[in-house]
Amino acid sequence: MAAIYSIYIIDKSGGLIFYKDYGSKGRMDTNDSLRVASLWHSMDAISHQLSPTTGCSGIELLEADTFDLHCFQSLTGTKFFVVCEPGTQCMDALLKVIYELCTDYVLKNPFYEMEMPIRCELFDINLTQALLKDRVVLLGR
């Protein structure tokens, strides 16, 4: 999974409910991942208020020299974002797949409580399969 560094899911109030690190360099500890999620939630909220257009959906892409951050916000306010290599394509489609997996395996799980950390084995397994499938598409194999 060379193109994807990490995946975050944050709830509507800005709490980190899922984090998975795939990058080999610069691994973050738990506190750093919580800070990144909180910072992203705050920046997104500020962008809603400062946007010159009405109906702004927030920040969808942040491009930096060493990474890109792609974000998808569901209608419920849950944010899904992926940190990946600069210029990586098809991240919007991947974010929607992650959203579908979350609705299928997490939200329909009778033991899951809303806004609690995601601890669902079926979600993890299917997320890994989706990323492997996406990697095949990205690398053209």
The other form holds:
Amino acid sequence: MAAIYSIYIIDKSGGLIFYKDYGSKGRMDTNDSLRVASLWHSMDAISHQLSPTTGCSGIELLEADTFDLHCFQSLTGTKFFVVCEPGTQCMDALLKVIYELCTDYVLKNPFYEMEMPIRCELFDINLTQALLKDRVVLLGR
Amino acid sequence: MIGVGKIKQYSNILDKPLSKGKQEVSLSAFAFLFSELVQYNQTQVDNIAELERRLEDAGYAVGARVLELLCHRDKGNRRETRLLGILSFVHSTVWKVLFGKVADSLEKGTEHEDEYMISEKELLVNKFISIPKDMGTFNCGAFVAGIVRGVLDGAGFPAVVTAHFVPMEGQQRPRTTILIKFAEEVLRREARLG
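Could I see the form predicted together with its partner chain next, after the form predicted alone?
Following is the full complex, with the preceding chain placed first.
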């Protein structure tokens, strides 16, 4: 069964604007999650330099022994990444769904200030719904 | 919109028939525009009551124009004189044209004779908006309340219209109620008309 450990959203300057963890594994306190976010932002930037060919758009997937990290970068530089169990399918689709939810319930919210942490009730509600639906789809396979 | 192939040219723009226009507008475009309207007004005011009033005023202007347009387009220049008539006009026709569907329900207030309520599970203007906790009972539906007030005022039924959140059991999001409180003269006239 698919397990998602946590979801992060970073703005284009590398600051963490959204962090949510699921389950007891991989739980982090605020400071650690901020550090991880800026670490990831720097690694992504370094990957542009490391690439042997031109036109590298960033890191999409990081595979480790105990987890996978899928990352999606929007055209504006906002990065969405999810830490999940190794071998989890359909994470790219999930990231795109989260991106769409962000544009809908965060960016169209007049009370959200750009580059600030996301505190939108509707975004949380819809994110939870999207994940539940996602799990149902994965279970059905 | 004068379509391609129509030969008749109008010398005076006032003679051109009122077009039906595009039936659909992008929801995202409207949401962004409305979000900017709220943000702009937020910079101009000091408190929440003032912000609600500004949104209502913006809606009032829309309501007045919508009434004129719909009277001409949909009702053949007939005027509503009865209370229930104008309320069902707002509840069905106005809502259909503005939001693409009729309002969820129209109720008469139980406590006061002059109160009526139009309820909606989720107002279209509020679809993407999450009110922060520190704003209390502020509702961007004040814009829609202003539209209703504009329509009623223009039709000769002065009223005080406000938008409220009504928490529902079993639902995460509260439903929205537009509360319409008619002026004395409206009720007197209605009683006289029998």
